[in-house]
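Shown here is one chain on its own, the form predicted alone, set out as structure tokens.
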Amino acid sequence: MINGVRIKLKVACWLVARIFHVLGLLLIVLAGVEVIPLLADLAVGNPDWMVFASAALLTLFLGMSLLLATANRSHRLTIREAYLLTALLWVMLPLFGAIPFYFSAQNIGITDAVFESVSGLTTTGSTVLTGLESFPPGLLLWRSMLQWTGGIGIIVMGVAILPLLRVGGMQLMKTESSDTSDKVLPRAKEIATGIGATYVGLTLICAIAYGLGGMTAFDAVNHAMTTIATGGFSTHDQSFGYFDNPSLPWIAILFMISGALPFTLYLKSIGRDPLVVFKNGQVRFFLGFCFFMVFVLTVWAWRTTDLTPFNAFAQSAFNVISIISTTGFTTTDYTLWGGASVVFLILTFSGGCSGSTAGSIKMFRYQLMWSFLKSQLNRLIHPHGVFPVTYDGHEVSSDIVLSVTAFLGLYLVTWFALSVALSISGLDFQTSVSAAATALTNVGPGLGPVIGPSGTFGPLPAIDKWLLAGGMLLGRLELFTLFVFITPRFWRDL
């Protein structure tokens, strides 16, 4: 019995060491990231230099400690251990992001440093700030880069960590350079090259994009960052809305694409076939999708409101790809255009395709749901006929169905149970319903006058935030990646 419990701590201790090695990593490269907005500070000479300058030191001295103390483990991990990695790293990482904003000179309180941060890192971009324009420019800075290195870190996980974790389906999306065994991190190194380049191209032409469209530099690469991240954090409250300049819009809506596209399909793009990106029927389900919606909310916006046929069709291209694409920018008040605001809501449970920066319930899962529908009712008809469930051509297995079957239902759930707990703290039907979805699809902006499109999630109450924040990380991690720690199976023979 004692040797049996001496073996358990033995192997428990083995298990922390090689996950707080790959922490201290991650730790010392966030404090690498906090140079550049020190830099941007110390540039004006603003005095939040120092904020960063000790939040860097203090994040270096975690991550080095962690790193040393851990020296001698393996960087190879197992499934289960990837889940305890994965969920610490989410939970961790927008804690130490926060300091930043807890020390600035701004007067941000705990709760809003640790909500904003979440939101920076989940690429969710709900904010708690407002009068963004007086902001010194390292935090504006800071904001932009959560973002732009949380949507790194969300493609890795989802191309390399979460098809191996098979949550909610995502095991239909194992690419040819994912390890089939059960050590995922050596091949998410190399994932994570190939995509790097191509993330940081992306940002960089879209950088140059806005800069010809006419956007001041530091206006250019902080928004190229939450762009490409479909994030959404902009230097401004009025978002794409305080840019007369109408074409920025349209750049806004080709790279809000790009970044909604599976990642690992320009890799494949590149010096092979330049048109595979559109060959896949996942990105065409997505266009397609795109294209629809904002033909419905063109017509219903011109029918319904002042606006000229162009003019509508510019509002409600750019917003309808916002909300779709999860980056939640936003030009106009769109909970104005009468019952189009369901609409809105409705969008956000869309999502991009899957290997992107996307948030949501993603493209492929309802492409499933219908071929999987579509094979029930032919069963109706044909009791005896076989009608396989397909996706993009080929045959799906029963456990990728009941995967995606489960996921939707606990994902509507979440949603039920989450908008009931923030009704119970006191906010209306209408704020809780669509606070509650927006942060479990990580889109940004809900509905109505408090949180909608011209508001903030600064009013809300402290446990409101949490609970939001709460949502955030659970829709990142795609719900099941946290909610299996609760099962007494995941424990047992750890």
Given for the second form:
2 protein chains.
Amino acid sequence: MINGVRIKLKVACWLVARIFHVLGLLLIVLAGVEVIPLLADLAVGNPDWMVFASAALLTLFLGMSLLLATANRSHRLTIREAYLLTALLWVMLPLFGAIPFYFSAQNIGITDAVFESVSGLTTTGSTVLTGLESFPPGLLLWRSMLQWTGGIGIIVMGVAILPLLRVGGMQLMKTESSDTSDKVLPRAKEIATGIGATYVGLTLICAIAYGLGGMTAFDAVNHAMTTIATGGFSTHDQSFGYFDNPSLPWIAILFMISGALPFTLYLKSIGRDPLVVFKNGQVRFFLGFCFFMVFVLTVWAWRTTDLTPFNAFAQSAFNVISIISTTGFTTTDYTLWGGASVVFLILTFSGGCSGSTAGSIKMFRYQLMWSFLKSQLNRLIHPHGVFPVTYDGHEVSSDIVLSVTAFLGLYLVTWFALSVALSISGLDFQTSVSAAATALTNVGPGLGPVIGPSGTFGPLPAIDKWLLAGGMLLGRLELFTLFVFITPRFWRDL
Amino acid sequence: MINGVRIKLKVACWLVARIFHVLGLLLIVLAGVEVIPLLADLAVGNPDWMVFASAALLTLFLGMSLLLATANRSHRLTIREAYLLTALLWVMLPLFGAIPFYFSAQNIGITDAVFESVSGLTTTGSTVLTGLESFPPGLLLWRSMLQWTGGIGIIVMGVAILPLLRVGGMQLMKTESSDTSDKVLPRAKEIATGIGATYVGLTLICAIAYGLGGMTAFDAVNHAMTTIATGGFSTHDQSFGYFDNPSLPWIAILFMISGALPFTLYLKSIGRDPLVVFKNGQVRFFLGFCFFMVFVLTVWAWRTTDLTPFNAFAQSAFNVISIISTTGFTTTDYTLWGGASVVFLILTFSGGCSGSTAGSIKMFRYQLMWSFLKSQLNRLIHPHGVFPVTYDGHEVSSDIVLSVTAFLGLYLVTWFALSVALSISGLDFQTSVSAAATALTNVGPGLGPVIGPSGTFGPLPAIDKWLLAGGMLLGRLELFTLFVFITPRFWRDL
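Switch over from the form predicted alone to the form predicted together with a further copy of the same chain, please.
Now the complete complex, all chains and molecules, led by this one.
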């Protein structure tokens, strides 16, 4: 038995090495992609093009290194090496991503550059920049592309790496993507290509839809990239509130939802039943939750503001789904709907489905916890009864339940600790608590006059920006991938 | 095996019946005790004495009923009957306790009367009353006595009932109080008497100390009762801020801590090693946590206010220990210490030790969760290693770990739900979130200008007072004891 598990694990580690190989390739592609903002800036004669040229070279260098490090196909990464590489990648990449901001002509400091880059790659979408309309196109494209790259990186990590590292109950997702062990590689390659194609395809469709909806080509491409990535960066200070056309928010709703669904399901639906997506338990739960919360907030907005019922519905639909899907676009300051701040803070913690670009806690964990709480309540009444915890109709081992509860516990502790750290620098209660939440969950906007839907993170002290950037990375890597490094055991007999 | 468990369970249920028998006796004693405020009001010629007379008769009636219902020594309560009786007792008692408030000459409405009574019996200490100095002595005594009675009720429930109902990991405490199964009854009686004597003894010593510290006899008795019960009702609007004598807060600190320690440990220390209390893992953890947080908040208060270092220490020590022990006395508005609100909100969730009068989450759950998180982190690095979760040096079954995590999860959900419910009525973010927290954890003061350390719950809308009273009961009964009633299974084949 133990031997069988070990062999599986070795296969797993070898697979991780393959994945980093693929990521190395992706980086080289990214370096190539950096030519796009370079050309955009060259076209309008902005000297920022040189910045992108150097950034592209650096990215190319990192990609080549990764490729070489994993070139030996028989080399197997240990679990610890897998953790280190994952963490390193997510800490290094934002630093590379910050270069164009820092060296641009926009006078962005090192703190703001790194914050914006982390917020981009983790698809959080909190911004420290204002006056976006006056920015050169290259830098705006770069912001959107950071989110877009981050989005695909997150899907790959959620589908392939985290389940193998057994982080936060993600091992539950293992069966979905790698159920047949005899032909892992062909399937992995197939899945990676399929996911990539779906991602590009959805982005293109979204961009065309935005264009037809009345956006300029530039806005359409930028917003398509940040919508599918559930990121939330916009090319306008007012976010989606800038656009007049009433069809645009509905297009955004559709594609924010698309970005928050499990990408592996799209592959399953191709050539088979296109409705297979809606037969998935997590997707149903997610959509049901979205409908329910949109309904609740529609009533809320209608009762507490002078919006018409339809406008209340439209505003509620857009902003609720933007927060649940962890996108973070806004059209209005919903914190002015009497008392709704608490609800929006709680929605911050929902998140989309696993294997999507969405952050936060995610639906499958809530489904699991719901089944777990029911089983616990029933056991109180019938101490000798057997009440298994189930997910999507299958019994779930107590190992996975424990893993998910540990994740939730650590999530809470991290949120509290981050809130305290922020309040030490003098932020008020609502700002500290909501900034910590929105960073950890990779949503974007916080609450209150400073970091709320109509504010930015710009005015915060530098130390808080670094703390929040750390929070974004922690949340994005599902906490444990970074917290393993603080255990003495990790560094023992290395 | 199963049979063995069943027999143990039958013994357990029979024990629960015995406990309710004892509680019936306690109620009759309580009815007798109600003669005290009656006499106090008679002495100053306040007509409220008639109110106490009728309340005493009603309480006597309930006590006699319980006594008769459990008179048959061979009758065994089923688990469900045990839940029902526990819940009924805690819902009925506050209604009895509200009678004197409602019928008094102080013009207290039904909502406020019930809120004050629930806040008293659950030892929360949130108040809706102002102008306490002008109140008749009978009613002030009644408030303190509600807390004092609630306090001993909670210890009995925590030591004897909840471990048997296996609520929220309390089964972990079973071994402490009932490790020798061959002579359960003599031990139970002995323990009950011992705890009662300790409780009365500590209250007397505390009252004497307060008297020596400069309080009037009346204030000393009232504050002694609410200190040992970690309740926090005061006879003055300014709470402990009313008293000038610098030794009084230190006396309060000592006895708030005494009330938050496991009362069974006091028994173990009598006649044996008096220091056995400090050898207990939970007590050490609790004291260590208190010291650490007092230190942190001392530095905080010193840096953000113009307090001298010693005054910062004194204010920090009193208010931090008041919140951690879930007492809720205040000497100053600590929310004015720049950004400290978040810390005090988090401290609300700490709680004292199990088997004490303290509410909230309590230390043993944090110790268990700490060990659990460590084991989970280690398992991520060594998937085949065995990393048991331990408590006080002993391995803990995954059943108990799951039970505690379910408790924490439900705690969070209840907190969030209560916050949303409060914000619907229009309370602002900070008030909703902190009112829900302080009710659920039975601490007392919230945050913000209305319900903060220098405010009261009086101005809140009536619906919110009922919601908060519900929250106090939920927290006091460790959630599951009430949530069990919403499972369909509870009502099946009854």
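Definition used throughout: the rigid core is the maximal C-alpha set that superposes within 1.5 Å between two forms. Residue numbers count along the first chain shown, from 1. Keep in mind it's a predicted model, so treat the numbers as computed, not measured.
Core superposed first: is there a CA shift of 2 Å or greater at L60 between the two forms?
Yes; L60 is a residue whose C-alpha shifts (by 2 Å or more) between the two forms when the cores are overlaid.
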